[in-house]
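Shown next as structure tokens: one chain only, the form predicted alone.
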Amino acid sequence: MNGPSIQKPEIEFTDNIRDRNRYGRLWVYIFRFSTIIGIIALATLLFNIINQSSGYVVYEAKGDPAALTLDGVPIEEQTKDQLMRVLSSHLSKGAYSKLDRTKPFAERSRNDVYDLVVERIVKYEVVDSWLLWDSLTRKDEITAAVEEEYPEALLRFDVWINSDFLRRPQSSNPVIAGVRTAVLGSLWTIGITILFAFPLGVMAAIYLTEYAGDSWANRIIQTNINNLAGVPSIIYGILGLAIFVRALEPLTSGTLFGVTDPTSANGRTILSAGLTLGLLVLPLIIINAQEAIRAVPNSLRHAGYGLGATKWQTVWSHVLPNAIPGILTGTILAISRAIGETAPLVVIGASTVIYFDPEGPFSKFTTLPIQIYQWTSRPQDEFRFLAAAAILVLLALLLTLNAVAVLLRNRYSRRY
């Protein structure tokens, strides 16, 4: 009798062990399931658009570059004075004269110089194009194709992401279209999102966190700012667009300064477009900070207040040092977010085609998503091409920006 009632409990017990175990491996499988989807999701995203970035490219001339050697020296390894000795022969004296308005030939560098020559006389125009994997895989059929339909073009294997792309404005030529433009607009923009967002959200933080009390006007404002995390980027955009594109024009314009840019009068400028993106992460970087000060252990206040510090002195002396790596983890997040904004820039004016650079906060602007938008709704597939290299330039600068963070906050992290 005593027997079975004793192993009766031994066995439900393996039983619950053995269905737990069960359970646990499922869930494991479950996991690593959904981290190889992840992984395969970004390998595939990586290839598409390192596939796009790179290939086999047909060029035609309009023009013949072997007409144009100067004194036995072709173009490609002429002076800048030979490049404009080719410019003034063969363009006439109106247009060599307005180039020289638009941006005198002496601030041009010789790269500058030889692109004019490549756009306005020889004229390279892109016949046909291959993806890379298309290049590595049937370079033989290529060349023969090339070879029968494009007999006099030139076929060269192109990576658009290189030196030229890199230092080139933006144009309406693909052979010469680059991205300097808008990667000097995307950090002009981020960087007064960062100088505007990130001490008045710490700040804010501080206060909430340190001073606030748990009154009812202070649950109603940490609610907001919980709810204004969330709001949609777009809602951002018309909030610009009424405070700072049209309320406070006389500042964003730069016309309370008297340096108002002619092309940018109206208050579409940098200014607005890094203050309407520092209103969009400042939620962000608040809540982050709060959680970052509310993190560090209570026993370094009590210790700085046993030591006769004020509230402040323990506040900049205890608890900023150490919830510093916190807060900067929120900062990257928030500026990934900010850096990739297209919807709030749309309303405030960026421009989608500009081909000068922005000389400071009140400058007409471009950025490089809207960049990478203008190009991906070109119908030809070298401008496709050109916002993948674009997407690589954006994503370094983006990885770069965040290894800055991520050393600025082991360089002041605390353990304790």
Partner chain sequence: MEQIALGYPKSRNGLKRRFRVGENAILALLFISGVFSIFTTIGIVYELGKEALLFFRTPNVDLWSFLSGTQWQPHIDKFGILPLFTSTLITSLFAMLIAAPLGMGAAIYLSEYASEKVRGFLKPILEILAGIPTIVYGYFALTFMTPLLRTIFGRDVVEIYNTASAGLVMGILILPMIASMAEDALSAVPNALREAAYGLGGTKLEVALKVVVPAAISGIAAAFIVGISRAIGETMIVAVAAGAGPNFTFNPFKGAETMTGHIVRISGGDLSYDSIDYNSIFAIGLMLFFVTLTLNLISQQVVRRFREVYE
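Could the form predicted together with the partner chain be given as well, to go with the form predicted alone?
Next up is only this chain, free of partner chains and other molecules.
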């Protein structure tokens, strides 16, 4: 009874840890949710594109394909000569010889001529179409509806991305349009971008990491590169328009080299596009290459100097061989950014309609993203489907490039 009396603490101690933990758990869900949004977005985006890239399509022919049967052979099975006879008998003489002038028939393949027959005489037109999801889940409804509404028409399940799509050039008719011109244009442009930006970027990175001291001039160069990496891509487009397309027109249009281009691209050529994209990715390549070069341990350099090698000999035979996998990885990542770039090329004047393959750096050009942009901006559904198919081609290209980059990194990365 007389034991030491326990003094009550003046501040009431409340056990609130349970509430705090509950509160904490609630927030974990919020954090996790915001991360998962990214996955949902990616999944939705892919689903949306795949959904539009195939499905049922109803075609109606303006001309009657059955009437074109020659010697009892339907047009699908005719030879090139037969197809040419069909073509000449159904087209006006002027139209026929115009086709021959743009590209002689002797040079065209059988499939080219077949495409011409379909385009000029049969004239299939899309009258109705469904998305992939609907085509799979409501197949019966669709067939019934088509039989009722368009009894004459041809209902076909079309996968818009197929070998024909990859092989055919662009066309204003969605039924026979393809991406060959655009893919070739992209490859040409990227080729020039690499030739221009890769050596320049690597040399700049070598200078900045190996040679440049900590002077104010070098700090300005470094800050400048970091800032250039953040300049919106469209600004590079404007720069390219002013410099490559306009000021350097004799060079970029090829007149300086005696190239007389009948398409008269006026400097809006593959060369201008490649150089513009080169300027765009140059800072990225420099920054990535610098990181790769910095990762080479100093002991290697010292070993080189110790053996009496000069600065450049050390860089060339010790530093670069060890940094090259990292440099290549960084370059590939920068290049994949350039492949997807659209805005600067629109600004420097990518041609929207080209039906023939680019023949060299002085041709007019179109690229895959430009083609997607152009198809997307059209109101008809068919062009949206084509755009979806072209997007799949573009994504496949980028995925391949990135896979190569990851492989390079895993295969050749060394730890010291």
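What we label the rigid core is the largest C-alpha set whose atoms superpose within 1.5 Å from one form to the other. Positions refer to the first chain, counted from 1. Everything quoted here is computed from the prediction, not taken from an experiment.
Peer 1: Taking the rigid core as the reference frame, tell me whether Val393 has a CA displacement of 2 angstroms or more between the two forms.
Peer 2: No; that C-alpha moves by less than 2 Å between the two forms.
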